[in-house]
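Quick heads-up: it's one chain on its own, the form predicted on its own, in structure tokens.
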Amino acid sequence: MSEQGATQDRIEPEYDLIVIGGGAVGENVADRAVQGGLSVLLVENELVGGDCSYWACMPSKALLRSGAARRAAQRVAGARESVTGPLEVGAVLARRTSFTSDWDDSGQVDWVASAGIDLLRGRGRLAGERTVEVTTSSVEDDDAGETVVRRLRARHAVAVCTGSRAAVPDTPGLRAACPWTSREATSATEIPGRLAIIGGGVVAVEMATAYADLGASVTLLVRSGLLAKEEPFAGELVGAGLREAGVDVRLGVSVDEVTRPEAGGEVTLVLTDGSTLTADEVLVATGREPRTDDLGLDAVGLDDGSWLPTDETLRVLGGDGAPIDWLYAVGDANHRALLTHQGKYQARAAGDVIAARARGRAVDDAAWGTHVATADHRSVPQVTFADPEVASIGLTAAAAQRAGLPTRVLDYEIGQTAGGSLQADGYTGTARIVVDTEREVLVGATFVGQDVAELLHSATVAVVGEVPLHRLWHAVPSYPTMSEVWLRLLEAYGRPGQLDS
């Protein structure tokens, strides 16, 4: 064995494509490129499968599901009488852990191998054009092991799929207090008695919902409004739901200072309204930052730690604004749409276009073409799994107005449909569509209410497909389902081209 802690450098075989980052996005880029006939190396420093599998989408929704199921039963006569007592916290956490495979990525590693993708564990960074350095370390017995720097070259392309991380503000004392981020919140093994959450976005309201369900006393500190990027009624209804669940929702307040005298002890937050708040843990959910630091971007004329803007085929734009023909950024790192499903959508386009360019095949880069991510601009669907759920696609009414579109906005109470009244006694929820009246197509839709997530894809198809309203009249919703809200919204608009009476 070489001297402990020594570093070795060596030249490695070439691959057609090297993907830095083995999360859901990187896996999909690699898979599509392999299907296109390329040899691919996937480089990952943590767990293969990334945040979505282990610290975000899957564990967070698993934490939320038990409480949602319990509330759904409590809202239906006959079922509510049989539901007594609080959630069984241990069972909820065990179910959450099952979805992460106890933070073991063996299954994902097996899938990568079965897909014909080579995997190298280590930290990857750019070292020049089409060149990636991967720093790995091996640990044997009680030795510290050796650090090995492997220099690899890509024949055609390198794809940066390193994602993003929770941003922690420079609030005095906050970082020293060892705050939770979404990672700690989704992987916790104990429920704190008092949890303070800083933020009013998706992560903040989802974790407030989950931890209130699990018995924590939750205080939500929101600088402006809840879910500020959604329609205003979404934040209002979610705020009401949180308060009903016992969450202390404080709007228009920020944190001036945080202190935690002892590790693992109480946290004290000094607020901008002059009050103080004491909690057992504090969760920061105020936004994301790119995981592009120490990525070697300076080697290709870019700034480490920056978002990586791209063209429509996901090639990184250089300092002169022109695309770098061999470098791609896919998923959160490009800041187009920080959602797993949008990242995987981008990944399919990127993997296919990398293969097409490598093989000299035609590139379809027109809007909505095979090799572009057009939907990132105005057709992004998202579900917030709060109580009530918020499901939206496209533009809000305000965003459509800012875009200069001629619009008509239509609302309908979902509880007034037969399906809504059957779903829950006293169902509360609102549906909104935003119609471009010049083209008579939907440009946005929002649903807020219990179990509305499954309404969203029909709206996504309508927005992305620019389905004319006169054709939507012939998409008959099954009775009695909540989808009947589509018919009610169309009736409120009136048949396109219909003469006024």
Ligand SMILES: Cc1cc2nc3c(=O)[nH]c(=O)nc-3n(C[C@H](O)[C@H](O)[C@H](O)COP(=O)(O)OP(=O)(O)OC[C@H]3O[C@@H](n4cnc5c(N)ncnc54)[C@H](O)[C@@H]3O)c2cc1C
Given for the second form:
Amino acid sequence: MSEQGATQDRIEPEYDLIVIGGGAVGENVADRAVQGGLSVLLVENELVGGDCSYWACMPSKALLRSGAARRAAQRVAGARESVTGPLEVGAVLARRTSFTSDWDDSGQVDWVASAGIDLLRGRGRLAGERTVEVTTSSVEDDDAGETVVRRLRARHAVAVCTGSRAAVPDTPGLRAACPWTSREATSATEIPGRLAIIGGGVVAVEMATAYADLGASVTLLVRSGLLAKEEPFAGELVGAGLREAGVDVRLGVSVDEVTRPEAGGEVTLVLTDGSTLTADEVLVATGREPRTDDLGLDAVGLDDGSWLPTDETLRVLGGDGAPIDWLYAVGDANHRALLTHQGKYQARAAGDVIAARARGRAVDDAAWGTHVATADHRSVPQVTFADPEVASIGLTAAAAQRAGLPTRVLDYEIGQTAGGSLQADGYTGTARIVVDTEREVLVGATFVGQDVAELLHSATVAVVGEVPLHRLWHAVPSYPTMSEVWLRLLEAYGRPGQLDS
Ligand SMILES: Cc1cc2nc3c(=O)[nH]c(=O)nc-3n(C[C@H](O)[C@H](O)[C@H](O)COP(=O)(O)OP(=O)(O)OC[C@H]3O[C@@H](n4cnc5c(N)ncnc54)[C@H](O)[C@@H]3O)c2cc1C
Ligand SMILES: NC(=O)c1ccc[n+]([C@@H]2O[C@H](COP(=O)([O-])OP(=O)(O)OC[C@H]3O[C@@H](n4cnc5c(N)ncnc54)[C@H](O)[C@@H]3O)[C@@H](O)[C@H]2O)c1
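Right, and the form predicted together with this ligand of this protein, after the form predicted on its own?
The next block holds the full complex; its first chain is the one shown before.
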């Protein structure tokens, strides 16, 4: 019997697979497993679709898109003259809300049903091997008014897809000030006059861009560098873009103390340089922590609240470092790559391998095989939707050097291509490729500039496919597009096999 509520004595159905967490990742694990012939229960305690749909990717990109479209028009003579006013804040927020279906998940619930997945609303918790206890909220359960704990058994596997949440540092006064995290920033219905943002990563940069576009006076407090995981020129160009948009970007500064005498009132931040900053709202964008607390991990010899490391087929590694044969962790919860597309990529592998193991079929767990998530290691694509956009894949020059690879690094100004010069008057942006000179293949690429997001997949294909540079010379970019930057970068490297080179 759980302490959290009464266990019911109903006879519970058994499922082949129980998935805890119905975000984008859990949905995909469940879907693939059903397609592989398994019966699946999906347990979700908030909105089906998870953070990406309601408090992360989709609303944040919707908040950013109107400003990006306006800027793109302002950078082209002829269009510029017709775009003179500020953004219509109400319309931007309404468009954002339409992308979240007004935080109503019935569309996704319908999809889950149509995919043949059973859904149980409630909080899932491991209660032993292949056993999950689900505390169902009273309104969702048949027995309204009572919290009920249901104990369910999985015949083959349990997948933990519980995601992550914003980490709030232990800065004195910060938690008591009830700061915004990305949840509030992506779901806001009013724009604060003055917004202080703590952090210099992706969330901080994207939200600084969006809120500056929406008329807030934004101060960005960056402890070290902007977008520190990217090539250094990415942070420099994004910093310049933010300053041009009116954001007060302060590098090398953090927060010592926060005070907010009245709930919802002004908030004062004492900074590490001794100065103070007063704002109407403060957004904490200092990274993520796993949503694995109170998940019953102790029942399987692991620590509650920790990230869940996995083997290449997404099975959780137990205390002894060996994979637990029935327990999987997929998506943010395993900390391999905190991105929706990587989580869904893992989900496809996990759902398929769970079905293969359950059916006694062969498992293909060699690198780049059907049942592994090899790309998580050296070929993770990511776009930061700032102005300029940052689109990168694989290793930075510094990371390649740390990995001991023999490399050459080639840079080219995107504005010097015909496509770039047409895209925007005075186009500013840089592309970089990192070449492994021994194998003559790309191991990394970064594009920084307006509208570079859609350039990224070409680089992803080249890196994942390990396409030899001499073959890339035959991949002809259309004229006049920004893709011509590929040709310029290859020319800068030199044609492999050229007799006189
Ligand atoms: C502001 C912001 C913007 C982002 N933008 C992008 C982007 O543009 N592109 C991109 O690729 N990535 C982006 N990300 C990252 C992306 O949101 C995550 O990588 C993705 O949501 C992870 O999916 P998930 O399914 O693993 O976790 P989640 O989306 O967090 O889903 C986990 C689900 O599990 C449920 N759950 C948790 N615990 C339990 C439990 N015990 N029982 C039952 N249910 C439970 C939760 O309610 C939730 O629905 C962004 C993140 C943030 C914060
Ligand atoms: N477009 C996208 O793909 C997208 C958008 C948003 C978020 N995400 C994902 O969400 C994840 C979380 O993003 P994030 O920006 O919160 O994390 P992050 O790890 O990218 O950046 C965290 C930032 O906070 C700073 N920081 C950490 N602790 C601090 C402290 N105590 N005081 C001051 N500064 C501190 C770090 O130096 C860093 O600049 C990312 O890993 C990213 O993959 C992706």
